[in-house]
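Taking the form predicted on its own, here's one chain by itself in structure tokens.
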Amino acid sequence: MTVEQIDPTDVDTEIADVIDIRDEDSFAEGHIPGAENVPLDNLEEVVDEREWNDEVVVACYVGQTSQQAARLIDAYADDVIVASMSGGYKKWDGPLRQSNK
């Protein structure tokens, strides 16, 4: 299965969760406003009970464990849009926001 993938300048914080697999450090140092820090460790223990938006956007330092981490909301979230975002952090150009762990 395939997942989307979405360029980073096509993301839309207004609209998608941003959901930031990254450890909680990288995740400090900088993350996109309005992201949330859901380390892929984690993932797997909330994916099932969460309530996912109309659409989410899977972000990691590349892009590829991301398409992963989509993937696998993808088979819990229902009637959800779920895309990783190509490139990943390595390609995101936009403002970064700080915050203490």
The other form holds:
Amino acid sequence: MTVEQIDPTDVDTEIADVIDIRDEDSFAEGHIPGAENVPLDNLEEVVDEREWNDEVVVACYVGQTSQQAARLIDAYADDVIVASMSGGYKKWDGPLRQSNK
Amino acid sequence: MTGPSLDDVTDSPDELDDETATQLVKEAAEVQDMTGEVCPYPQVEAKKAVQQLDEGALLVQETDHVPSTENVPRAVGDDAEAKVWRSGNGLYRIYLWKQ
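Structure of the form predicted in complex with the partner chain, given the form predicted on its own:
In what comes next, the whole complex appears, and the chain from above leads the way.
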């Protein structure tokens, strides 16, 4: 089972929903502006019910667990392009936003 | 959730039966408890441990993080042959034989 990979430099947060599956602490320390934190454990609970944008990019630490998360979203979301951000935050070179937990 | 779970969308290696899995743990050169840990720590520790093993020796990782059952075997690549055991209650063991 494969899932589309997207290079971090090609992630357009204006178009795609960025779903950050890291834990809350990591998200608070710095995340892609506009990203939404849905830790992996929570994702299983909400994946069936939530509305997904037409394009979804899943981001994690190194771009591996995001592949399984992207497959899970893809299994539930019809007509949605779901991609895993290759290399994860380790390769993310863009701006980061901090937030309060 | 009515459809596939994270378990269903994770590409794990072939499974071991309960008896074989239990016996092999006793024969393992090293057992790493990775419960509560997430990527990339289990991958890094598996790669380090496999490098230390003699050819044919077995490393076992215990995990409750389903994606590790795909990501850890992928991380060690051709350095180890991988199998997985599913307890059925959220605990998994990844068996890695040094090649």
